[in-house]
Structures are given as C-alpha cells and as structure tokens.
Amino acid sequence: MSVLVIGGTGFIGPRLMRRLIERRETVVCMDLNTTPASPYATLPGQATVIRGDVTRFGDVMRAVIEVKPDRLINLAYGLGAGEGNPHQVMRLDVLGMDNCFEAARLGGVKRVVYASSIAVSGQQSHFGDRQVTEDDATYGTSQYAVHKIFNEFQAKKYIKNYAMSITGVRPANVTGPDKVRGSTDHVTLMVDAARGKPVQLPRKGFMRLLIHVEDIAEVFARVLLADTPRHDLYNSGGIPVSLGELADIVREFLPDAQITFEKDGGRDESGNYLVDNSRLCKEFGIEYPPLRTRVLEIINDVRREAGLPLIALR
C-alpha cells in the first residue's frame, strides 16, 4: 500500500514512517525540510522524500498526481506558532489542511487522516471533573485551537458532499525529548533536569494530559491503515498529570534535580486534560505504558545524547 505523508519530517512524522516501513509500506513524505532536524528521529531510509509546500496546492496536487497513495495524512501544521503570525500559520493551518483535502478528492485517495487537538476543547472547567467525549461542543479560543475546530467543521463538509473517507485525530499533550513548539513545559522540566540543569515554572498545579510521541505514531499508524474506521474523530487521551507531580515522578530517577516553581495553583486555568478515549481504544486496542516508563525513556534519552550516565529503573 502506498502512504503519502504531509509534514512527515517534524516532531511525529518520522516515528510514524518507521512504522509504515515497519508493517511493509510504501512511504513517500512530502515536507519544505527534506531532513529532520531532531537527533531523537532519523527518516527511515526506504522512505522517499519529496520537497513541497502544503500551503500550495500545486505541491500537494503534484505529490497526489505522483504518488498515487492509497492513503494520506496531513501531519503539517502550526502548532503554537499562531499568536506570533496569524497569516503564515493561518495558511499552514487552514489553507493547507483544505488543500490535502481537496487534492485527495481530486486524485481518488481512497483514505485520509489529519491531524486534529486537544485545543478544540478548550479549558476543562467548561467540563467540570467528567471526561470530554468527541461529541463534546468545542470551546477552543486560541487561534491553533481555531484552526483545528475548522479543519473538523471542513471535513465533515467533505465527507458529506463527497462521501470521502476522512479520519481526525485529536492528539493530546504530545510529549518526547525532542518537542519545541505547543506545550513545552513538561518537556522542559524532563529535559532539562536530564541534563542537570535547574528547572523553574510558573505554575505547580498546571495540568497536562500527557502522550509519548512513540504512542501518537502508534495510534496514528493504526487509524491511517484501517479500511473502514466506525467514526469520523477520535480522542487520543493521554495520561492527567500536574507539573508538579510530573516534578515528583523525575525526582525519583534524579534526586537530585533543581525544580522550582514559582506558584501553587494553576489546575483551574488548565485546558482539557479529562479525556474520554474509550472509543480510540475499543476499536484499535490503543494501551499506553506507564507514565513513569516514559518519563524514565524521555531522561534517558536525553542523557544518552548528551553522553551522561543512564539512569537504572527503581
């Protein structure tokens, strides 16, 4: 089966071709950068990578024509770049999601899935203390969170109009040791405390609900190759967390780590961590690992890379 990957050089994209490969696809990644910039996710090399530019149609047009995939995913977008510049990332956002839409449309691509978020929701107290479902009206106010909330509204229009096969994922805190945009904050004090540096954040109180990179390409890997997913949306979920309690779980692999925080509080500011994924998990059989055996991964990851000493399970 031939796999077309939009934006497949980022954050996730690599791990998710590792995985096609892995299960004998054919994989061709279209991206502007032709080669990953993180040291943690190197492009598997049966891919084939083509440069191209989402917010063009030519391009994905071009890639569709060329590729023939049986299916697409549209992993290309702004995340938490959109406060800064609301053109460029507007374009990225809304224009090149309708452009993967229209071109699968126009090529016959049998398949599609993009990516959606957690943003749409939201802040939790919208919801009080129960889990968020994908029936849930969508309070998202940022403008990623807008964005998102009409890439949804987009593809029910064509699936409605064109009975296409469109699948959204809504990914939510992705976390690894190699994230730079969106929500960082846990990745920093992982990170950071990893390499024996001092860590300090605002808010010890602030909820994550929290997703290995590893995960979300597993997760993404299955709804991409399914042939007749029940739904159109899918919560990927994720594990609820505070910084400050993620702050207790690094200290017990480094006791000896600098993490402060300027203020308690900060739960009822918090966006949508209480997250119903029953439905993601019935269908694709979706068990994430422990908090702490990914939190263990990321340190040591990270050490590794930085040539420090691994740090044993305890």
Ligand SMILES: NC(=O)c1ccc[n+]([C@@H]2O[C@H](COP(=O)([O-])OP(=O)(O)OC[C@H]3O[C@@H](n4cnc5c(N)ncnc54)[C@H](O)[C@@H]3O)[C@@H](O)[C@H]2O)c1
Second form
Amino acid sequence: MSVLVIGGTGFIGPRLMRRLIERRETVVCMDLNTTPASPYATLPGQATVIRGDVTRFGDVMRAVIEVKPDRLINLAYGLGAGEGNPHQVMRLDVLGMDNCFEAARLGGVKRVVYASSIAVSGQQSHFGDRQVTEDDATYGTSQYAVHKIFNEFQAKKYIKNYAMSITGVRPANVTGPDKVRGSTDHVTLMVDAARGKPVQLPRKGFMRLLIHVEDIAEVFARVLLADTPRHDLYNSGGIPVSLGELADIVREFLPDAQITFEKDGGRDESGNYLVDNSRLCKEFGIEYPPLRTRVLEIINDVRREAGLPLIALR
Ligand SMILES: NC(=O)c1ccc[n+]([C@@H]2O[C@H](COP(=O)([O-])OP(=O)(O)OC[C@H]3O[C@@H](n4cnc5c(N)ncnc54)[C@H](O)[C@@H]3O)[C@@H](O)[C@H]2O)c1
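Having seen the form predicted alone, can you show the form predicted in complex with the named molecule?
Now the full complex is given, and it begins with the chain already shown.
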C-alpha cells in the first residue's frame, strides 16, 4: 500500500520509513527538511521525499492528491520548541495536525495515525503511584502538552463527525544516539559517557519512561498498517528509570564514566513515568528489549561513529 509520512526526516521518521519499505510498502515523505542530518538513520533509497510545509493546507492537500495514500502519518511537530514562540509553534502543532486530518478527509485517506505524547498526562504526582491509562484525565500544562491534548480532541471530532479512522500513539520518552529535540538528559548521559566525556545532570532521582527509537518506530509501523485497530489511542509505554539508575547501567559497561548529579531527588517532580501500555502490547504483540540491551546499543552506536573500540555485553 501507499503511505504518506509527514515530518519523516527527523528522529523517528527515517526508522519508521525503513520498516515500511522492508514490508514492501510504497513510501512518500513530505517534510520541510528533505535530508535527515543524523549519521545513524539514513533515509531508505526507495522512499520518495518531497518538500512541503504542514502548516500550509495547500502543501498537504497537494501531497495527498498526488500520492493518493492508503495511510497517512503525521510526525511533524515543534519538539523542544519551548514556550517562546507561541504563534509559530501553534501553527505547526495545531494547524499542521488539523491540515493532515482535513486533507485526509477530503482525499478519502482510509487511515490516519498521529503522534501524541506522554506529555499529555502531566506530572506523575497527579496519579500517585499507579500506572496511567489512555482513559485517565490529562493534566499536561506545557504548550507542547496542551497542543497534544488539543490534537487528541480534534482527532475525536473527525472520528465522530466523519467516521474517519484516526489513531493516536502517545510515545513515552524516546531515546537513541541521535535525539536532539525534546527530552535529552537521558541521551546526553549515554552519548557523552560513550564518547568518554564527563556528564553532569541536575537531578539523580528524576524519572524517565524510556523507549528506544527503533521500538517506537515499530509501534508506529504496526499501528499504521493495521486495518481496524480496536482503539483510537494507544500508550507506547516504556521502561521507567531514574537518571541515577541509568547512570548505573552505563557504568556497568563503562566503569570509568564520569557521571555526576548536582542533587539527589527529583522523583516527586517527574512527569508521568508509570504507564499502562497493555492495550498496545496485547493488540499488536509489542514487547520491548531490556533497557540494558538498548543502552549498550546506544553506547556502541556512538562509539562506532566516533571510531572508538566497541564494548562487549557483560
Ligand atoms: N522524540 C520523542 O521523544 C517523542 C516523544 C513523544 C512524542 N513524540 C512525537 O513524535 C513525533 C515525531 O517526533 P520526532 O522525535 O521524530 O521529531 P523531530 O523533531 O525529530 O521530527 C519532526 C520532523 O518534522 C519536520 N517539520 C517541522 N516543521 C515542519 C513543517 N512546517 N512542515 C513539514 N515538516 C516539518 C522536521 O523537519 C522534522 O523532520 C512528534 O509529533 C513528537 O511530538 C516524540
């Protein structure tokens, strides 16, 4: 089938497109930036990349008319855009997403998938010590979170009013060697240590819910290619870990790593890190590799790229 990936040359997109091509799908990517910068995730040669701006309805509509996709996924977003440019970020996050829904409606695209985020839930303290499900209330207050909450609201409207098939995935804290936007403390910790550089981070007890970029790409591929998913929204879930615990895993592989924290604590101020992803796992057979395995992979990806000796699994 034919798949239109909007915002596909960033962190997650190239890995998703590689998976779609391996499954023999026809992939067209529309992005403002037509060449991914990452040395770790080259675009598969069979993917066609066109330049287009998701905030311009005409660009999205033209892509839908030309590609005639069976599936459309929107990954274009203002990650790590901060709170300083509300108008531009609103256009990208809110208008851009709506443009995708509307163009898909007008173009008769059978299924649409979009990236929401764990950020919609806000702080873990709203939920106590329990896992958050897709049906829980959302408490996110950042501009990013509020935009994602609105995207979910708008998806529900399109589903209700036009009986469209639109599915959201809420990725947790995606990690990988080349992540540069969004939450990056966990990335800095692994990548700098792998390069032999000292790392200092503010809070040792700060919690993250990690999912490797290859794993979230697989989640998106399965949800996107499904004909009739049972739900409109899925938590990716991931592996909860404090930055201090992550540092300990890194030190198992790199005993000389210089990782320090300014302070202990942070757990109580952490964003949502306990998430129930049973909906996704049961329906799509998703299972993540152990965190240690993924940490070692990231360390060795970085070291290979830097020409440093690789670390063996202990
Ligand atoms: N990476 C994470 O940790 C994480 C966590 C939760 C949710 N998500 C969501 O997953 C999605 C993909 O994340 P990512 O990490 O790959 O992001 P990314 O920033 O690496 O990629 C986004 C892509 O969108 C493109 N883009 C930006 N503005 C555009 C525009 N106006 N028109 C067309 N393309 C435009 C960028 O060039 C980039 O290729 C986003 O919606 C993000 O919010 C990511």
